[in-house]
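In the block that follows, a single chain appears as structure tokens, in the form predicted alone.
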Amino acid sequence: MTQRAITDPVIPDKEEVRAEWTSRARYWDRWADQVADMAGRFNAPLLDALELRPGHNVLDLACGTGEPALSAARRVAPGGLVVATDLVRAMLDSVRRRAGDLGIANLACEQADMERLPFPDARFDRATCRFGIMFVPDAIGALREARRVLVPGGRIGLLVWGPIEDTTIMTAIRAASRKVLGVDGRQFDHPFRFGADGALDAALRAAGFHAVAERALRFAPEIPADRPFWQPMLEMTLGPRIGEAGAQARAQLDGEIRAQLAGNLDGGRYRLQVHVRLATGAA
């Protein structure tokens, strides 16, 4: 895959990345337990892929608020351990919080850079990196390290969000955001960098990893009308935004969500779409 220059509008910057999560960090933390479930389901496939067992030493980049970490603890127990890395000190609080809370000790936590890793070589069995690559500039590189402190033929599994327009809740909140807060379109281009089918097959490709396997998984919830579901999403993604624009303007991006889904109801539900995208390769 030929990378991208640097000034493409989907690269995104560093210290704009580190910026932005920061300013996050406090929304992801006040929903992460409340949204466990539904990070299991995302969990699930990318674990199994992966085939951990217990005495595996995983690393998990980009770990935000703790997943797939701490489930991925609990399987490689007795024995194993995973290190949760990510850029943001404020995420890494949060790891170790909820892995307090649930009783999990087999996991250790390093702020560290995707693009220059602070371990050696051929440190981990297994890799994971969920929804995070896609913020990383200079991503062939961040892979890369991930293979160099992978034992050889130890595996890495990655999760992306397919094109947005296969995830309802994402259009809807893209749409709501641009007419209430006038969120410009980069906001939504960084989290899809990946979506293309063959995307990240190319890119672990391009970082020297072979008997790399991608596929879509897609998933279609029904949730009750009643349920304002779109709140965890909207705040994680634009907290801050939110923040500054006061209550009348949360008020507002409600009342647009639910115009914006209003097509999606059906009995008394909503029907969804959601799209992934797995990927595994080999060191």
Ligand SMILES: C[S@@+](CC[C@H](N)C(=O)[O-])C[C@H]1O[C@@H](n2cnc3c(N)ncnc32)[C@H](O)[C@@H]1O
The other form holds:
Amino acid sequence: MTQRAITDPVIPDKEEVRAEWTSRARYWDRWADQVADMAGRFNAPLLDALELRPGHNVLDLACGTGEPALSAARRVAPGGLVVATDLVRAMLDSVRRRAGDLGIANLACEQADMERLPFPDARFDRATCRFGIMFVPDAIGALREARRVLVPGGRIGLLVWGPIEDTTIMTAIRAASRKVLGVDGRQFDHPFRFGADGALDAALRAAGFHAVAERALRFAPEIPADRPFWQPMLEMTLGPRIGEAGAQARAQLDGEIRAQLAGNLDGGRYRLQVHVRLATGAA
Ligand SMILES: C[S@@+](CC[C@H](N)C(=O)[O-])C[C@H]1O[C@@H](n2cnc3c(N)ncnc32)[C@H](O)[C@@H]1O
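Show the other one: the form predicted together with this ligand, since we just had the form predicted alone.
The next block holds the full complex; its first chain is the one shown before.
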């Protein structure tokens, strides 16, 4: 993918991004604890790849409700600290609540735009960003900022979605929300803009990282079909829109997602595909 494609102008501007995520924050807080196990399956390979160890200072960019910041904090104790950052204050309130509930004390929260980090050079040993870099208009600029605040040789790890077609539930949500709510399918373009093989690798190199490596992580979850397992993903993606549309639209959405997933039903279980991409680089 070319640098021009990576910085595709379909990304909404910063204040639109902030407003959008502020409106979604209460849905993220509502579901954060219940999806923590699933989140852990994504966090483990990311944190393993960075070889986190006690004493490391870690910066988590676009932390949302605390993934992977909370898991990282456990790995760097004792002696290490995680600074969890996000553009949206309400997300950080959720991280503080979760850290308190989990008894995690070596974690600090700071509101920060990853395009302009409020930290001195060489402040951190590691940086993480899970499902965040795609929302930044100038992704390469943000990665340069991350490199600036890492010690020389410090490492970054990023996780993004692969192509949307490779993640069954997101394809189903896109189709159902288009049909029931009239959501413009392009809303689903930018979250997947680093999905192509080599796109993250190219962005990290363009930002000056070396020893860059990118790989696919594929999961094949099998989920009992007796409940609407998509509820967290649906509400975290479209909660404000569904809230406005009302209960009837919500029921229609569930029905449409069920129809979309019918081909994946086998012996009372949904057999799904998930594709995320993991890239690491050294400052
Ligand atoms: C998909 S969520 C990912 C949250 C978390 N890392 C996770 O994986 O669960 C994207 C997050 O990016 C944040 N975000 C968007 N633009 C940002 C920016 N310029 N700087 C920092 N955070 C940003 C949003 O507020 C939101 O919390």
